[in-house]
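In structure tokens, the next block holds one chain alone, the form predicted on its own.
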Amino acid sequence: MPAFSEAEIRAAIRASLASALSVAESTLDDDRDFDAYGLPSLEAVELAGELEDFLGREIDAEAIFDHPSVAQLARHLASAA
């Protein structure tokens, strides 16, 4: 399984949240909480599967809400690797 850096694992959810939110990534502030955009469970639910994908390892869609900015979640799933 593949290790990827605090950063990396930012730069992952920002593309996601942008593309979910169907916003630039430029807009998007990684200490804002995502029920500050308004993100939807299901959207929410379809961050933590492309998170799944890309990181190669099954991730809890109660993360996100438990974890509820880039920030946060980033550092999440980096010390959980």
Contents of the next structure:
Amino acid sequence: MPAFSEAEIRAAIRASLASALSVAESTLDDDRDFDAYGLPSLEAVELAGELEDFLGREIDAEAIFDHPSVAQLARHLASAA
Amino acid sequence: MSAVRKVGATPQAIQAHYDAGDAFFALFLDPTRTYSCALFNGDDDLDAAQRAKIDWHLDQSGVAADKRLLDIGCGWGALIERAVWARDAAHATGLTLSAAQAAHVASMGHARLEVRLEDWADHAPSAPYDAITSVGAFEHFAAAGLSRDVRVDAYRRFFTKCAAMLAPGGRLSIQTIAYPAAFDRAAYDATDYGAFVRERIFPESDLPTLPEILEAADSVFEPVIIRNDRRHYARTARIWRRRLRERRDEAVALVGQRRVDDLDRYFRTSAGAFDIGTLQLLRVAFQKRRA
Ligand SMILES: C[S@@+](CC[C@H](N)C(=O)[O-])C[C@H]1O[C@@H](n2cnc3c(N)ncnc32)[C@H](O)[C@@H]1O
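Return the structure block for the form predicted together with its partner chain; the form predicted on its own was the one displayed.
Once more the chain from above appears, this time first in line as the rest of the complex follows.
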């Protein structure tokens, strides 16, 4: 199973988030809460699902709420590997 | 067409979902092809957890030797089969709208097992039942887009019919996916995923909330046990998805890539929705009211 660096995971989260919000990646702030973007909970769940497939391992979708920004989630997923 | 059928999913919609072929479902379900949330104890595998789920409903509905059981939405018959073999039930009737499922159960050829290709609203039993179960079928009892009142009416007709078919003191055990009471259906319907589920996974179906269920049942049944086992469904869906991925080539050959991709997305996102509580998995045991 491939291990991903925190930077790689962060890039994957940014790509998913930008597409979920239909905005350019350059407009994202890695420290901003997902909530503040107005991301509906089911879209957050789909984002978690995309990460699950990217990482090749199962992710509890609650991680999105427990680590609610790009930076926090990337750190969490990189350390929980 | 019965009055009730008009407010639930049509046989055509059900058939489209479940008649995809026995071989396809056998690829990712357990050997009994139980297609509903399992009940895990510790690190049970899927087979053990499906058995535990069936046992829970047999226990709650009071199935025992000499008792007559009706299973509404029997799928491939695992529950009625176990009622007869493991509990020695006198008779177990299963209802399904899927011809493929009915044919499979009929092929078991057990004298005390009966399967009918019939809507519960049209069922006319020859004698009262002692126990009724309905696992993973309630999701189909109200069509999409109904107002809350109309939906509760549809559920009330279901409970009233069940009560009428039960002997005094009879018990009913149901299992269904549900939304939280405060769920915003309109907002959900407007999401990509909401439209996807409505159009591609469960056409013509909508989900209840726990208060709707209790309100609809209240005049004829009292609740005895209520469980929300949503984490069990997240686990079940992830196992199905893993297995479907392992058998992807065979699955695509049987039903086509689009259907396989649709189910893959459905399992993935519903698992996450169960993780966070946007979806609930309710198991509710009722007793018929005496007054
Ligand atoms: C998800 S499957 C679950 C089957 C089975 N109980 C299990 O756990 O595997 C739903 C079942 O409900 C049946 N069903 C849906 N609406 C029904 C209705 N109005 N009357 C009778 N059966 C119905 C379908 O044909 C199907 O067998």
